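One chain comes next, on its own, written out as structure tokens in the form predicted alone.
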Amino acid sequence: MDSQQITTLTGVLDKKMNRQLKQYLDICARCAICKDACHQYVATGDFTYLPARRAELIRQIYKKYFTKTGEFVPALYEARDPDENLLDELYESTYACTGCRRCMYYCPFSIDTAWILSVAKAILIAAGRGNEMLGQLADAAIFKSDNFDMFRDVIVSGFKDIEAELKELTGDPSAEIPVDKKGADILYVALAGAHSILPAAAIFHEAGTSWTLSMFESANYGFFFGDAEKARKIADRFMDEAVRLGVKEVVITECGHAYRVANIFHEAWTGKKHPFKVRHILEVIDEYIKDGRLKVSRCIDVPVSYHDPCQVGRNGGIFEQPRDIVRALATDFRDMTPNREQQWCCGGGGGIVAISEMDAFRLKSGKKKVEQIRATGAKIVASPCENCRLQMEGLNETEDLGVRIAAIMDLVIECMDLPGRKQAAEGA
């Protein structure tokens, strides 16, 4: 690299630095407790994914340009250029991790890897070498934004389509699904397609809640890709929205890393209080069934089990209302070991469904999580985040677990007395 990229990167790196980021890079005892903690290292027992070599990586480049005696004797003092190797390590060991931050629960010290890899990121997208495919679905997502007048009437008439399926499920053809409705008192941000709209609307329907739909999905990959400003820029859109609109609350769809990035980061980012409240739809779910809201019955009578996403439950603090609403609907729950906080990472975190060339490795992670699985005897396995259940629809192939992989909201759906279930029972 020439001098003009190296004063780039470590330009990026001072940047970054603070206090705390300094005190983890001088304080990461390799104490090896970490390497029982991540997935992907017990998975594979590959020194790359272990999660002290990942913050090494960072270290190796802090050391070399601001310490003195990394600056002088590298050698002795484990200090490295940023070359094209360093590079192509960091990459592979910053994007194949999940961000689950299980490391961080049983370190000592609570070194926070995911935040050192948000650090290593940015060197990368720096240097040009954030990974292509993140950055261009964040890219997307920002023009979708920048141009929506191109997209709305395209976007209200699927809107529409799903509307038709609600007034059939529920039997009630004033059902709708409403769009930029000033006033109400929540704003519900789904995934793209309808598979995320259809049951959210029909429990809204049934609880008689006062609702809009946003034009915008929840997913943010300039989160995964690790630009902040971009993912900024995502949330932006439905947390506009909701202030234009007046809502009371954003209600944030089965989506693990969206709810956090809207709780959580998007105040951070822009230094500003949410007008609203921010809350994961199954703590909306939870509080229906606990109010009478919402009618369901106990009609699950297989083994169910419950994953935690890592960004819903470890990271996100959600662990109850949504095993409450599953024993709400079955009767045999079985919870996975360990889990709540130290639940095992499915592999699917971080961005890494949507990075091909990570597939194999993806699935050889869930190792852990294949043998949790198992273990429970269950025969659905339920979990409020679509990357986890792509990743345990893909473990359930490969490995053949023969269980099934289901939304929370769809196991909902089945145990309510919803005149289009039944007309579609009684047809089969």
The other form holds:
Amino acid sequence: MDSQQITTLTGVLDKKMNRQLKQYLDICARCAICKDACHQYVATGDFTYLPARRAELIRQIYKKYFTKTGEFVPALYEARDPDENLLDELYESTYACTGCRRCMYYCPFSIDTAWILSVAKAILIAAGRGNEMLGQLADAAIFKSDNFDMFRDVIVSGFKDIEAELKELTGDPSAEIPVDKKGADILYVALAGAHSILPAAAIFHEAGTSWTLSMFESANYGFFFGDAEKARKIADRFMDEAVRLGVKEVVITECGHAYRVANIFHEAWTGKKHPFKVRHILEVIDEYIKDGRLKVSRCIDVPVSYHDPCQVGRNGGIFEQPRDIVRALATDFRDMTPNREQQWCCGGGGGIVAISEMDAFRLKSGKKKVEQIRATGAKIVASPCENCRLQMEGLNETEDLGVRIAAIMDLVIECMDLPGRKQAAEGA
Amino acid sequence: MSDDIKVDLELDLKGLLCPLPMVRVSQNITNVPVGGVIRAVATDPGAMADIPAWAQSTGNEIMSAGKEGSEFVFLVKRVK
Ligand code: SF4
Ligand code: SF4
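Which structure goes with the form predicted together with the partner chain, now that we have seen the form predicted alone?
To see the whole picture, the full complex is given below, headed by that same chain.
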């Protein structure tokens, strides 16, 4: 690597440097407590995935270029120039990380390894070593919004198909999926497919909500790729839509990272306060059930467990509402052990489900989740995150767990008195 | 029309939820030669915008995209 490239990479680190990051890089005591917190290290025993070791790669560059001791006696302080080997190691340990922040929870100094690795991603991108697939998915989302006129008709026609299903499900020919509705209370931001739109639409319809569906999906591959600018642009699409329509709140579908991006990062990236609230759909559903606005019966009589997605639970602070919803639907709720802040990551976060070369590793890293699910004896595992569900479906198949992995909204509509659902059940 | 076109790879993306159909097309594009064609069949309506957006932003070509019953059928040509 020539000196120009090294200057570029150290320049990225310099740009990202602030007091917090410096502190994280200075204070690690190498106690290795974090090793037992990381599902990937626990499942593989491979030092590449030990949280402190992942951060150490950035720490080595930091010591060489940002500390006097490392600059003058690099061997003593394990200071190192970024070279191709370091970038290889960094790529593997960084894009494998799910950003679950369980290591931070257990670290005595609360070192946020996932944050250090977000800086590592910026360095990898500057070196032309960002993950190609995640970059392509981010670019496709941005292309779609930059050229929205090209896609508008096809998107709206997809919504119309889902609306036809909604009419059937609710038994109400006037049921609709509103789009572009100025002055609605809620802008609901779903995923690109029908599965996150239809159940929410049925719930909003039954609760008599004033809502409108976003033209854009909440998934944010710019965030997973590690490019804050792309991530901001992707989130801007529906945040600008919310401002334009004058809604009171933006409600994010059952997706972990999208909720965290909308609720926590977007204001920091733009430096502007949102003129609306941001909530997760489960907060809204829980409120509807408790207020009596949404009637559900306790229709599930097999044991149900709940997996806290890291970005909804530990990093998003939503623990009780999903459990209260599941308890309202099921007679036998069985929490996993440990749970809430200490919940094990399932292994499917951080965009890793889109990185096919990591598929075998990803499934192997779900060892703790498999043990947890088995120990509950549950027949249904509910979780409000698409990535978690994809991972757990993979584990269900490879480990023969014999469970159903479900979105919470799907369970909610199964326990609602919906004429269309009853007809389908009777017809079956 | 698509009957005249030589398809190099068939991708069954039925049942996959977005963005997975787009992810699978992207993962498989290098499995056909430059100029080669993937025929992908998806059922998630989100794919109708996602797959063309991916193709255009990566410089590949959508030769056709359409609905056949409840399925969405794409012919994607690898350009580079
Ligand atoms: S637990 Fe914290 S202080 Fe200990 S090795 Fe890990 S990151 Fe360093
Ligand atoms: S954030 Fe999660 S996956 Fe990443 S190093 Fe920490 S415990 Fe491991």
